[in-house]
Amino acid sequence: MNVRDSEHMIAELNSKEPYELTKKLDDADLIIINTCSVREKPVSKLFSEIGVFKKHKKESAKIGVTGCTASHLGKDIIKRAPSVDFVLGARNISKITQVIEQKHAVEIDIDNDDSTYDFSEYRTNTFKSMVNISIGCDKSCTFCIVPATRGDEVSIPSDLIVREITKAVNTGAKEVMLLGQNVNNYGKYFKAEDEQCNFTELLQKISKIDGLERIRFTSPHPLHMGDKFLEEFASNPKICKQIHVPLQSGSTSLLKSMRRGYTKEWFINRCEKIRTLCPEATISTDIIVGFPGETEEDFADTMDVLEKVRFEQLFSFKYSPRPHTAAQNFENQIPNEIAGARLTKLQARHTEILDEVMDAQMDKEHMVYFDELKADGKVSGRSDDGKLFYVQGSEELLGKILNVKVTKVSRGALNGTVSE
């Protein structure tokens, strides 16, 4: 979603003066940091960032911060680094071309509605795109910020996904990721009453444009998992066959905690579902160890769910206390140690999962979409199943989507030739 947000603000430079990006600090007239707050790390690491900046980037150069920790720390941002020059939040990304005019500008609005604004056209990646369903988020869990950064759940209407898609397809792109908070919430929340729509009717309607090949999603919810949209999900050939399932803790009692709206065994149900429906697929998952009041049992309850799925990606971390969430206050915070060691558990259990899982792809052959040059004469991709490939080859790739045999695995990547 930061990736787009973006791509979203290049385009409205862009469309009102002729921006080009660089990688060289000193030539940069505008400098954006556009940041995360789901954890800690990122919001410390931005003041760092900024007097980076400030020393190196010549005297003319405007800092602009961006994102959901502009969202939270507003005017602070700027009483902290007088040198940043606007700050702009998630929900306010349509008035880019605004603030960079008013020095100090602040623009936090999380009550904003870009959910109807037509953004001006720029993709990082010709050959994919990426295209917001919805913005914000209806859940309340009590570990995340998002809800407090990126304000209410509202869908964008289909027809401007469509014509999003299309316009994406008919310059080049042959995939889309389709991106909100929970997209299998969609069409919960429209501006507009006469809109009816749900994520697996748009699946069907997107599936219909002509030229798109792939289709992928993050994240949806397990709490609306439902049989319809799990079978959609296994039927339509152009829905990729690789699944984001949030699992965040294997423990109903945590979960409930968390006010995640499911069960421990809800979660290990809908993962059965997904293996039985498309055995193909791949599930990866979230998983926060030593959340409050965490138990060792609790933890063995996640360990249990880990070992059930097996997980085919696994992003793991330790709790992090954020503002404007409930869980911040809780008792029986866990210590970093106990917190610490049991992360060091869970992935090393899940690495050896992992190098089992990779391993028996050897030999096998995956059809792969090209969509990047690499270094040392090779080029990149993705399997349907979301496994990144590298083939020796040149751009005459680019574009295609080919079938690879596997002749090398390791835990993050498959090396392969392509077939003739």
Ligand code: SAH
The other form holds:
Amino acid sequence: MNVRDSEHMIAELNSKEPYELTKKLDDADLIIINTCSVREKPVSKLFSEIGVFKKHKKESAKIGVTGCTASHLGKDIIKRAPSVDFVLGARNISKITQVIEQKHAVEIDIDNDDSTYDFSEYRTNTFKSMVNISIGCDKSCTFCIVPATRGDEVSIPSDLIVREITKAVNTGAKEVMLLGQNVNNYGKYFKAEDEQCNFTELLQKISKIDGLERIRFTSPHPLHMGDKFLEEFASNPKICKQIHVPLQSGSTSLLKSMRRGYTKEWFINRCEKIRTLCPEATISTDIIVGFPGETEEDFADTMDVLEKVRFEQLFSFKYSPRPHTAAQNFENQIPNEIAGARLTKLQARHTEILDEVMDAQMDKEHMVYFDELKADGKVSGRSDDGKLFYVQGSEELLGKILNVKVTKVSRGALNGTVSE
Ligand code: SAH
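I have the form predicted alone already, so could you send the form predicted together with S-adenosyl-L-homocysteine (SAH)?
To see the whole picture, the full complex is given below, headed by that same chain.
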């Protein structure tokens, strides 16, 4: 989502005057640090980065801090680091061209409505496009700062979404990634009265776009994974067979205290439904360990879900207490060593599962969409189910979806040869 926000800012800036991206700090006239605030570490990194930028930047270059940390720290960022010229919240990125003009501008209103805002076009990768389908979040997970930084959930009208994807397809994208905090909650909150469309219907509309071949989305919420949605996921040939089902914890009592709205059994049932409807699909997840009150039994439940679902991809984190969240004040905060040991155990077991999953890929064939030229005469792309592939080849492969046979496996990626 932050990558897409950055693209939007670049597009807006470019629509005013031509900007070029640079990798050299002392070349830059404008430095934008687009931040996350989901965990504490990136926030502390921000101030050390500002220090480095201040030291090495061109005298006249401006520094802006944008994104979720900007939303929740606001003007305190400028108080602590006066070299920062402007602060722009995650919900306010459409205002980028205004804030660069004002000294010490702070725009962080989380009620700002960017939902019908038609952003100019800029893509990091020509071959695929990211499109927001909603902004904000309507959940109140007790660990999560996002609702406080991105505001209430608002769905973007479906005709705008279709228009944006069509524009991207006309300029070379065959794949779209639909973005939102809870994509499958799409359609619950429209600003315009007359718009009615749920996520399944949106997927059906989007798949009618000529020239669009692949649809991905992130992230869906386990609570809203009804049968209709999963059936559409399984049966629509344009929808890539990779799905993120963020577990957070396998313990029903912990899920309750996290306010996730589902139980361990519901979660397993939904994953079993996915495996039944669509055996070729890969399932990824997010897990937090060391949430306040997590007992050995609760953690055993998380390990149990890992065993049962055998996620192909795992993003796992130690719980990090955040401002504007209920859980920061919960009793029974878990000591760091215990959380660390649990994280190590979880990741070690997942690595074993992943090794088995990847080893079984040898000699398999996948349709791979090539989208990036790499060093050493290699081109990379992803299979329909999200696996990263490298093949020997040149730019002629870019933008093509080709059959590839796996010749070498490793934990993170597969090597293969294109078969005619
Ligand atoms: N809307 C998404 C969450 C986006 S944040 C969802 O509901 O799934 C991405 C991930 O960061 C979350 O899934 C969670 O696993 C992790 N996360 C969020 N807050 C956290 C915290 N306080 N400490 C550790 N991890 C956290």
